[in-house]
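The data below hold one chain only, encoded as C-alpha cells and taken in the form predicted on its own.
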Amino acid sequence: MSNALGLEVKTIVETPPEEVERVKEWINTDEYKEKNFARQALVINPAHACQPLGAQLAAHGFEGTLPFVHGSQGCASYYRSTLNRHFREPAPAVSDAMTEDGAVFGGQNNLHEGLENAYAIYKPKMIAVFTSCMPEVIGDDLTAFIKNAKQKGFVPKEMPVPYANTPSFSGTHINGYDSMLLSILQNLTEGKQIEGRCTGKLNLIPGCDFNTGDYREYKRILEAFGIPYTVLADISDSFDSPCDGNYHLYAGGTKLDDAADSINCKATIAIGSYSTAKTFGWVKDNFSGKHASLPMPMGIEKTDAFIMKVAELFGKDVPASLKNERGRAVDAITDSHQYIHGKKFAVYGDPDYLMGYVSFLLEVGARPHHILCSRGNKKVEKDLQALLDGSPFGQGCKIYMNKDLWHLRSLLMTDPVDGIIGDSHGKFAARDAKVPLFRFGFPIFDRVNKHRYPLIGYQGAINMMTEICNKFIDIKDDTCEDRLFELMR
C-alpha cells in the first residue's frame, strides 16, 4: 500500500482482545516474573529521584538560600516541581539555562550571567550551585568558575557561593543532598574554629529527610532535654511555614551564623547513615567535639537508641515528659499489635527509611516481607540481612537490591502481601495487586498533609501504627458480610 507520494504506507495492525487479556495474565506469572528480573539495562519506575533534586532540598534547609541549578531550565522545572507536589509549597530556585551553544563552549557565561541576575534581583544571602548532566558531561570547572565570577563583581567576594557536582545519570538524591550539605559547611565554617571555644551545642544533622514533621520532632525531643541545638539542615519552615497572606521566598531555614559557629560545638549526630555518609566523614575530621551516627528513629527501639546517645553525649537524664511519651507509645502498639501482626509487607525507598521501616515492622510482629532498595549497595543489604536474622519475624524475608517498583508488581503478584509501604510510585503496583500502599517517604504526590506528621520519634511510631492498622479495619469493614459487620473491631 502507498499513500500519493508513492510512499510505502505500514498499515496498522490492531491486537486483538483475547491477545491484550493474554498478556494481562501472563505478566503476573512465575514465568513474567522470571523474564522481569532477568533484564539488566532497562529501568522502569525507579524508587529515587536524581542527585540535583536532593541538593536543592539540602540548599532549602539554610537561611536566606537560593537554590541555582547549573545546567538546563528544564532540569530545574522538574526539581523544583516534584518538591513543591510533595510539600504544596514553592520551592524556588533559578537556572542559568543552559543550552546548545554551552554544550559547544562550556557554561561559564551562563553561570556568570546568572549569578548576577541572581544576586540582582533576589538579594540571597548564600548561592548554592548544583550541576545537571551537561555540565557534568563536559567537565565544567565550577571552581574556576564561581572564583571568576567573584573577580568579576558578578557576586560579591564575601557571598557564599557553594556548589556540589551532582550528575543526574549516577547516584540517587540523597548523595545530591550528601554533596550540597558539605560543600554549604565546608562553605561556612571555614576559618571559624576557635582553640578552645564550645558553643554547648549539639549539631543534628537530620539527614535527606522530606518530612517536615520529622524536623519539628526532633527539635521538640532536644528542648524536651534543654539542650541548645543547632539543625544542619533545617527545612521545617522552608516548606512548611505559617499562611500570612504574604509570600515569603526565603521561609525559615538554619541562621548562617549559626551553621558557620557549628564547627565549635559540643556534639554532632547524624542521622542516617546512608544520606549523610561525606558529610559525617568530614565532620569527624573537623568538627570539635563527640561525634555519633544513628539510623533513624522510627519504632521504639531505634528512638530509644537516639534518645539515650542524647541523654549520654550531654550528661542528662532522661526527662519525665520523654518517658510518659514512651510508655503511651509502648500501650498505643499493645492495643493494637493484633491487627498487624503476622501480617506481610512489602518495603521500598531509601536506605535509610528502609531500616526504620524493617526495624518498626519486626518489632511489632509484623514481617517485611519483600524489600526493596532501587540504589544500594552491599553494606545496606549487609545491614537490612542484621535487622531480619535479629527477629524471628524476619525468617523468609528477602532483599532486593537495585530492583524498581516493576518489579516490585512481580513479586506482588506472585508471592502476595497484605500491605505496601513507600511512597506514591507504587500505587499502581498497589492497584493491580489489590493491597493497601502506606503513603510514607518520599515523595508523596496523591495525598495531603502526610509531611506534616512524624515518623520518628514515639509519636511517630504511634502515627505509623495507628495509620496501618485503621487501615486494616477499614478493609475489614468495608468487605466483611452483614452478620460480621461490628461496632467493636
Given for the second form:
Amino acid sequence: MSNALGLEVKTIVETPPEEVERVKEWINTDEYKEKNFARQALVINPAHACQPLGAQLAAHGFEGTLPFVHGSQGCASYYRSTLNRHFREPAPAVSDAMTEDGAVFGGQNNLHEGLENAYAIYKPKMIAVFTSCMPEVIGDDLTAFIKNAKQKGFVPKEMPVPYANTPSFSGTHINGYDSMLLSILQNLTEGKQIEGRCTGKLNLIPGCDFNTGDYREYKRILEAFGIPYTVLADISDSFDSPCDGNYHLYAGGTKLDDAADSINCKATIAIGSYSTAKTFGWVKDNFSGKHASLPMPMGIEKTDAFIMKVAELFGKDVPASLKNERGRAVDAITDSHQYIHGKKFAVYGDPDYLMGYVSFLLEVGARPHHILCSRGNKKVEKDLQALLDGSPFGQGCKIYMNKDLWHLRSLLMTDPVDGIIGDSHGKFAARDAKVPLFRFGFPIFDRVNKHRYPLIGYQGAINMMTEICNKFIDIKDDTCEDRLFELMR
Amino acid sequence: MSNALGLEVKTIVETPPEEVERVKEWINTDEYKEKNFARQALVINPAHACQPLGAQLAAHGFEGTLPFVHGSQGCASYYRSTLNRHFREPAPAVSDAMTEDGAVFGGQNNLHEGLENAYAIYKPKMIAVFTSCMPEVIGDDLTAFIKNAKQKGFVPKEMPVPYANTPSFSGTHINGYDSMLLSILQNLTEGKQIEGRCTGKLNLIPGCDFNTGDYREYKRILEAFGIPYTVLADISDSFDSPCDGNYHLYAGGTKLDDAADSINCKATIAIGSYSTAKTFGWVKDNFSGKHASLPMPMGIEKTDAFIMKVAELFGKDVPASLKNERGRAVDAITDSHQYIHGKKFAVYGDPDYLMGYVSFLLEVGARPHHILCSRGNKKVEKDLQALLDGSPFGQGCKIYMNKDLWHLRSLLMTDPVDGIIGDSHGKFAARDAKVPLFRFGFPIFDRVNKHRYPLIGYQGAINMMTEICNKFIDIKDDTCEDRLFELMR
Amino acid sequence: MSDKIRKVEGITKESTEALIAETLSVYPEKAKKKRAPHLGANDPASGSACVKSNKKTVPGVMSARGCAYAGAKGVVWGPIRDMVHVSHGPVGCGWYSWGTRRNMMSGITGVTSFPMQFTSDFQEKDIVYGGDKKLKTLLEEAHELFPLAKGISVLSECPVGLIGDDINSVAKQSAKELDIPIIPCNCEGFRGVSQSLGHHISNDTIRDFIIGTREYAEPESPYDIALIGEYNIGGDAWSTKPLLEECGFNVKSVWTGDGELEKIAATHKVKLNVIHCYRSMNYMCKVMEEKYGIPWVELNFFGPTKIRNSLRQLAELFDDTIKAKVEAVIAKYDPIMQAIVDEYKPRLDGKKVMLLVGGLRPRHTIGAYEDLGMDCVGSGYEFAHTDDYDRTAPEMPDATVVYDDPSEYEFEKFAAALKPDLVGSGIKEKYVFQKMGVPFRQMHSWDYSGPYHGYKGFEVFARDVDMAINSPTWKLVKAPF
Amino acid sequence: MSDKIRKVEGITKESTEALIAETLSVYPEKAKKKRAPHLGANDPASGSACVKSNKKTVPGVMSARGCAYAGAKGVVWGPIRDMVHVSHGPVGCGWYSWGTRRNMMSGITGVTSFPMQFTSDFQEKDIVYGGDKKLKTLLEEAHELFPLAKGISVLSECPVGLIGDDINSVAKQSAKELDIPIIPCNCEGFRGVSQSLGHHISNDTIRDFIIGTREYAEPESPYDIALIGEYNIGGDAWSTKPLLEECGFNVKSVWTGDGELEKIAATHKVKLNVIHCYRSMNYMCKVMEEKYGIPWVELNFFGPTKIRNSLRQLAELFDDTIKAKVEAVIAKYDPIMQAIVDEYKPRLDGKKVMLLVGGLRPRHTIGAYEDLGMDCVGSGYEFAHTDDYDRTAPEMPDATVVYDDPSEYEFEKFAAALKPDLVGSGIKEKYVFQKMGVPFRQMHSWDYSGPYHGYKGFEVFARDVDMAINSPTWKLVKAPF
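Form predicted on its own already given; the form predicted in complex with the partner chain follows:
Okay, now the whole complex, with that chain kicking things off.
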C-alpha cells in the first residue's frame, strides 16, 4: 500500500517493552561505548558553541560598544539569548538581518543600513562587527564594506568599527573571542603608540571567561598590589550590573581611551593561552613593555604563578594581604582535603578552563579521571598530559580530545566517577550516571548567580573546594543509613 | 526473683515490631505534638549553649588575649572543641582546673596558680577570665582574687585581667559574650577617656557572631566608606588564620591600644541588640560620640539601615561602590525570586540571627512559617512579631519562644515547610521532615568553610539567596520525573 | 472575540499615535518609513489588523526575531520525541536551540526519545567539499546508535543551502538503505524574514514526506481528533490532551508537543483538527482539509473564560454526548477556576500587562490576564502575519498600541510611557525590564514554569503572574539613599 | 608486647630528656616540679611506666582533659542506645557532648534509640531552690514521650552536687512509679582529675543498679562472651562484633557501643569478658570476675598483627572448634590485609607518628602504624593511670618520649623537635598542627571516618593515614613567595 505521494503506508506498531528495556541497558555497555567512540561524522551534545558567540562576549567588554552581527538576525537572537540565560542579564546586540538577497548581492547593503540605524538609535561609541555563516560562505569583504560605510556617512569616520571574521564552521567561541578582541585592540590602538611613553599600567586580558566574579577578582588582586591596570575586555559590569530601576544599554566595559592607550603599557598579561593565542601573538609584537601569557589562575599553584608574575613584572613584593589570603585559602583546602582526596572526576569544557580544573584537582588530591575536550589541538592535549604526568594523582587519568557529551556519557556509564565538572549541558549525563555535576564554566542555565562567584585566584580555590566538598558531604548525609547519619562530618 | 542487690531480675523481652511501628508513627502526630509542647521540665535538643562559650568567643576577639576559664578543665575542653569544630581552627584557652577542693576552699588558689602558669607559658597581653558553674555556685569573689593575684605578682599589675561572671544556669552563650565583652571594654578603657579627644573613628561591635566572613564584610564596607574604624572583638583573624606553616597562638583580635582608645570615638555602632545589650547600655553612657544599636544587617533592608546609619553618623554620602553593590545584590535577588517566593521556612537560632533570617525571608517573598527561639525574652518576641506584622508574607507565621529542636520536630512533622534555616543540630529534624537545612549561624559542624561566607551586608544577601535558591533547584532536578528534567531552570 | 469594546484609562488613539511618532523620531528616515506601518493603535471595532507584518526586519534595530531554522528545529520538529533531529551544518545553531524551548518530552532519553543535540558540526573542509558524504555517514551512525528512533529529520543550516548540497537526495537514498523515514528540511536561516517561514517549510515537508504514511492500529471513532499547534511547552499538552479526553475525545496525535512521528503520520484519519497555534500550523490544517476533508477549528486554552468558550465551540461540532460531557467538565472546573480567581484577582485587579511574543500568545493570553482582572495595554508579535493581527484586534482594548517585530528600543519606549505592571516577552527582553524594576515573565517558555494551557495551566499561570507582580523584591530596587 | 626493643634513629634517652628539660624551662618552678614526673623517656625493657599519671591537671597550662561528667556521659552512658540519658544541670555540658563522640547507634531515633540531648537546663531558680522536683517531672515527661526507652540515666553536672540535690532518692522513687530502671550517676565534673573518674563512677553505678537485673531469654552456650570497652566509634563494634561471631562466639552484649541496657544487665551470664578499652571498663571486668567468676581478657583490634595475636590469645581460652575457626578467619584475612599493606606501605614506610589520645589508643594503635611501616616517636594519654603506662612501655620504641596529660605547649615543643609526619590526637590539637603544615588525624573520633577496629577497620585506617600524610595539599602550605 502506498499513499498519494507514493510513500508506503504502514500500520503503527509500538516498540515492544522488552526491546526498549534491552536498548536502555545496551546504551550503558562497553559494546555501545565502542560503537559510540567509532563515530566519524555525527556529533551528539557538543560542549562548544560557535565563534560569533565569543566575539559578542569580547565586544561587550568595551565601553559603549554595540555588538553587530553581520548575518541573519536569527544568529544574533541565539547569541543574545545564550548570554541572557547564563548571566541572567541583558545582552544588547544587533544584526543586519541578511536574507536570501544576501546570497545573490552580498551583504553590503544590509551592513550599511544596519550601521546607519544602529548608530542613530543606540548611540554607541564603538560598533564591533562580526560575522555569522552567510557572509563567510559568500565571501563578503568587510574591510571594503566598512570603509565604504564611513565614506558614505552611515557612521562617523572617527567611530571605531572593528570587525572580525568569525565563521561558525571553524574553531569554537573561544576563537571568535580571540579574533574579535584582536580586531578591537588593533583598531583602537592604531596610531596610538607613543615613543617613550609608558602608562605604568598592566594590561590584563582575562581571556574568554564567562565568570564575572573572575574579572572582579583579578581587579581586587591588582588593587591589593597597588598596580594600575587596564582590564582589556572587561565584561564584569556589562554582565553583572546593578538592578536599581534604570536600564543602561552599555553597562560596563573597558574605557576606549584606556584600551587605546594600552599599547603604551608597562606590561601585558594574557590569561588563557588558547582563547587569547592570536591576540597575545599580536600584542607581544606590538605593545610596549613586557608580555606574559599565563594559564587561568585556578587553584593555589596557578594563582601563585599569576601573583608571582605580576610581582616580577612590576618589581613588587607580594603584599601581605595576598599572602594572608593565600594562607587562608590553603587553610580552607587543608581543612577539607579529606572530602575530595582520591575522588574521581570527569571534567569537560574549553581548554583554558580544563587546564584550571585539572591543575586544581591534582593539587588537592583528586583525580581528573576523564578529561574531555570538546575541541582543541595537539597543544591542548600535550599541556594537559604534562599536568597529569606531574602528579601521582594524574596516573590513570585519560584525555579525550574532540569528543562530545554523548561520548562522556559512555565513559561515565562504563568507568564511573564521583563527580563531574562542567557546564549545565552535562546535567543529563550526570543524572544518568547518578553523580553530582559541579557547574563551573559556561553556560550555566539552571542555577542562579554562579557567575558571580570567582573560580580564579585564592578565593576561587576556596569557592571550588567548598562547593565540591560540601556537596560530597550532602550526598553522604542524604544517602547514608540512619545509623551512620551524624552531627559531625 | 531478685539479684544480689535486691533488684528484680527479669528475662529480656524485645519490644514487638508492631509496637515500634506504632510509636514511630505516633511521634509524628498532632497528639504527640501536644504532649511534646506540654513539657515543663525536660528540654530536648536545645538550640543554645551556655554563657562561657560566648565569653570565650569575645575573648578571642582581642589581641594577644588568653581566654581563661575559672572552673573545671572539662568546661574549657568543651568550649574549645566546640569552637574548633565550627571554625576548623585552633581555639587556645586555659582553665585553672578546679576540683572538689574548690567546693571547700574556693577557687583562689587555682586562679592564682593558673594565672601564674598561663602568663609564663603563653605570654598573653591580656587574660580574659570567665567562670563556669562551680565558682558561680560557691560564690567566688573574682574581684578580690584577681586583685590579690596582681598584688602577689602572679601576673604583672599592668596586665589587663578583665573577668566576667558567666553562670551556665542563666541566659545563653550570647549573654556570656555580652558580659565578657563589657568587662574587657571596661577594663581596657578605664582611665583612657581624654576630654576633648576624638579619634574620628567608628567603633563597630559585631555582636556574638560566629561567622568570620561577616567581620571581614563589615570592614570592607567601612573601608568603602573610607571611615576609620575599630572593630571591637574582631575574631576574623583569630578564627580564619592562614595555614602557612606557622602556628600563632594569638592569630588576631582587636589591638588593645585601639580598644583602649575606643572610648574616645566619634561613634559606636553595636550590632545585635540582644547579644550586646549590656555592653551597648554601658557604652552609651561612657563612650564619647554618638551611639547606635542596630540589628544584624541581613538582607537588603537591614543592610540599608546599617549603611545609612554609618553615612549619617559620619555625615558621608553612601559611596558609589556600595550603591552598585546594592544594585547587584538586588539584581541577584530579583533574578532568583521565583525560586523562593512563597516557600515556607522553619528558622531557629539566637535572637539576633533570627531577626536577620526573618527580615531577609520576608523581603524576598518567603514565609518564615515557624520561628523558634531557643531562649529569649518578651522583647525578642515583640520585635519578631513586628517584622511579621510588617509584611503580607508574615501572615500565618508563628513565633515559638523558649522551645527546643524536639518541639521543632513536631512542628515540622505536623505542619510541614520547604526548608529550615539553622545550625547543624537541626539536621536530624530536617532529615525526618525530608526538607533541606540551610546551615547559617552556629554551630556548623558538618560542612566546610561556611563561616568564611558572610551572611551580612549585600554580599551576605547574595550568599543566602544563592544557596537557598540553588538548593531548591537541586531538589527539583534530583526529584523530578525524567520528562520534567530539563536544561534550564 | 470579546463581548464589547474595552477602554483603558488614559489611552486614546491620539495618545498612542503620538507615542509611536515620538518613538520613531530618533530613527533615520528610511528606517522610520519602514517601521511606521508596523506600529499602530488598535481598532477593535474594525476586527482587522492595524499594522503591516511579515516583512523583512530592518537591519540594525535589535529585533527579537529568529530565523527559519529556529522555526523548523525549535518549533515544529524539535518536539517530536521519537525522531533524531539533525542540525545539519555548523555547531552553533543546534547548540543554541538545544533544550532552550522547553517542549517537554516523555520517553527514555537516547532510547525512545531524543532531546539531544545532533549536529554534523561542519568544518572548513565541509564548506569547501560539501557535506553530503558526511551526512550519509552521520545518518548511518545515528541509526546504529539509536535503533529505536522512528525517523530522522535533517534540518539545514545556512551554509548547506549556500554551498549547494543536495540533502534531499542523500535523505532519500539513506532512508531506503536504513529503512526508516529520513526527512530533509530546507530550512536554512537566511530563508524568509523570521521563524515563520521555517514553520511553513516544515509544514510542507510534513505534507510531502509524512502525512498519510501511517495508519492507526485501533478502529476509528467519531471522536477521533488531533491537537495541532500544541508544543507541550512546560507540559502544556499534558494539560490540554487529558482535558480533551475528559470531554470525550480520542486525541490521536499531538502536533508536535511530546509528539510521535507515526501518530502524526496517521493524522489524516482523524475527524477534526483542533489547532491552538494557528500561526505555525495552519498550513497543514488547510492541507488536511483540502486533501482529506478534515475540518479544523481554532481554539484558545488560556484562562477559564477562553477555555469555556473554546470547549463549547468544539462541542457544537459534535453530538449531544460530547456536549453533555463538555458541560460536565465546565461545571466541574468552573468553581475551581473561580477559587483561583478569588485568590489572585484581589492582588492583580487593574494591573497592566504588555506583551511581545511569538505567533499566538500576544492575543491568546489576553483573556487569561483579563480573568485575573488585568488589562493588556500593548501587544505585538515577532513573526505574525496579517491574519494574526486581524484576530488580535478584537482581543485588545481600544486604541492600545500594537507593534509588529518591534525593536527593543521601541518596546522600551512604549513600556516607559505605558508603565505596565508586568511585561510578558522573551529572555532577551527579560532582564532589560527587570533592571528597570518592572516585573517580567517569559511568555515563550513560561519562564521555566508551566503548563499555562488548560485548566491545570491557569492555576500555574495565575500563581506565576501574582508572584511576578507581587514579589516584595521589586520594593528593594530603589535604594533609600 | 612487642618482640624486640626497637630504636628510632636520632632518639636516645639523653636526647629525650634534654628535650623535656628544654620544654619545661619556661615553666614557673612549681609548675615545672609538678609537670616533670609526667614526662619521660620510654624504657621498653622495664615494661613499666616511665611517668607519673592520674594527678590533678596543673592550673593554667592548656590541658586536653575533660571531666568526670564527660567520662560518664560521653564515654560510658551515651552509647547505650535504648536509654534516655539526662544531662542534669545547666544546658551546656549536654550540648557540648551532643553527637560529638561518634558512638554510632542503630535503632530509630526518638523511638528505640535516643542519641539526642536531654537536659534539665538549670536556671538560677533551680540553683537556689534545688532541682529535685524538676527532675521528677522531667523523668515523667521523658517516659511519656519515649515509652520504648528501656531506662533513664541521670548524669549529674557540677551544680547538682554542689547544691546538695538528692538525685538518688528521686531516681529510686520515679523508677518505682514509672516502672523502668532510672539510674542516678553522681558524675559531677569537679570530681577527680579527668574523665577517668567518670568512667569509674559509671562502672560503679552499673555494678549497683544494672548488672544482674536481666537474664537472656535464649539458652546459654560455652561461647557466650561480652565485648567490653568497645564504644562503636565510627562503627567499630560493627567491625569487631561480626569478627568475633565469625570466630564462633556469641557476643551477648557490647559495653556500651550501640549498647542495649537489658543485654548489658544480663552480662553476668557470659563465659568470658573481652575488653578492649581497659582504662574505662576494667572496673566492671574485675567486679564480674570477683562476683560472678567471669574471666576477662584484654585484646587489641588495631591492625592485622595485633588482631592476629589477639584472636589467637582468645582462642587459647577455648576449645579446638574455636581454635580452628580462628585460624580459618586469620587465614582468610591475612592476604586481604597484606594487600592493604602492599598498597600503602610503600608510601608510608619510615614515617613518624606522635600520639596524644585518651586511655587506650596511645598504645593500642602503635601496632597498626607499625604494620604500615611507621614508627611511633612519642605517645601520651589524657587520663591514663600507671597500669596504662606499664602496658605502653613495651609498645613504644626505646627512649621515645612519653607524656602524661601534656599541655599543648609541651606537645607542640615535642612535635617541633621530633618532626613527626603525622600527629594523632584530638580536635583541640588538630588545627594547631595543620597550621604548621603537619598532617593530622583525630584519634578520638577517627576524624569523621571509621571504623578503625578489626580487619574491616584496618582498611579504613590505612587509607586515612595515607590520605593524611600523602595529601598533596601539604605541599601548598609554604608560599613560593
